Amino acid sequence: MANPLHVGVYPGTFDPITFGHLDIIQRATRLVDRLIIAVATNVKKVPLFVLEDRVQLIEAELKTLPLPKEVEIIVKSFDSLLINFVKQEGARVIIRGLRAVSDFEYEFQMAGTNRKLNSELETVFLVASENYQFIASNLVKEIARLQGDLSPFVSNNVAKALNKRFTEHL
């Protein structure tokens, strides 16, 4: 019998996707056979980009990355409890990126809650590469709003989408 696929879910709002997210995606492909990038509808946040635009931006970014051909990468949106989405997708691993100690407190609480709700799930924390530890989507949006240089944080494609969004709102 063949080994079952190791399926991981990397959830987030990705509003917008940054170089930090892309770093976590690339590194997560070393851990799983199938990676599902789960784009969340988060009622606690008011995203700059609608769900469909966030999915499209991620799909475009994935085409530019040197990703292993043997790993299947899928982008899906969800608006349910994460553990229900993970179970529906046949995954057993949730992948989360950590930038700082402040991230750890929140992520630790979420991992414990998810494990309590489904003891078969594991959460894997990937510490952001030192080049990306300072990047946060909310800061990127603020830089874009104030017409700053986005090149250290996001791709040209994402920067164009951000600049377009902010010029539309002027």
Ligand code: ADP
Given for the second form:
Amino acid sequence: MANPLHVGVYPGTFDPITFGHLDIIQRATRLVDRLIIAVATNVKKVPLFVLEDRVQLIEAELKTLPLPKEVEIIVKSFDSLLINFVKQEGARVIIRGLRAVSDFEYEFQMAGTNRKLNSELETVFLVASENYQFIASNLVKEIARLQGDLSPFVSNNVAKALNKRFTEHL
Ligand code: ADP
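If the one shown is the form predicted on its own, what is the structure of the form predicted together with the named molecule?
Up next: the whole complex, starting with the chain shown before.
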């Protein structure tokens, strides 16, 4: 029998996608045969970008990244409980990024809770390259709102979308 596919789910809000997320995606492609980038619809805070825009921005980024051809990368939205989505996709691995100690408590709690709900799932934490470790969508949005330089944090395409969003709001 052929080896089963290793499927991983990388869930997040991606509001919007940053160089930090992209670094984690690239690293994750070394671990799985199929990577599902799962964009959460059901988030506690109201995102700046609607779901369709967040998905579109991710898809545009994926076209510009040097990614291994043998790994299938799919962007999907989900609004169910994460572990149900993961199971439905035939995945065994949840991929999350860790930035600093500040992420740890929440991520630790989530990984533990998900394991209680489904003991067959593993959460794998990846660390971005040191250039991108500190990037967070929330800070990027704040910089955009105050019209700062976005180039160290997001692509031109995402920067354009952010600038457009904030000029619309003026
Ligand atoms: P969520 O609302 O689920 O935290 P995010 O889009 O903020 O969604 O983040 C998705 C995942 O990507 C999280 O695991 C987060 O820690 C990780 N991540 C985001 N930015 C970075 C970064 N700069 N370095 C490493 N991991 C990151």
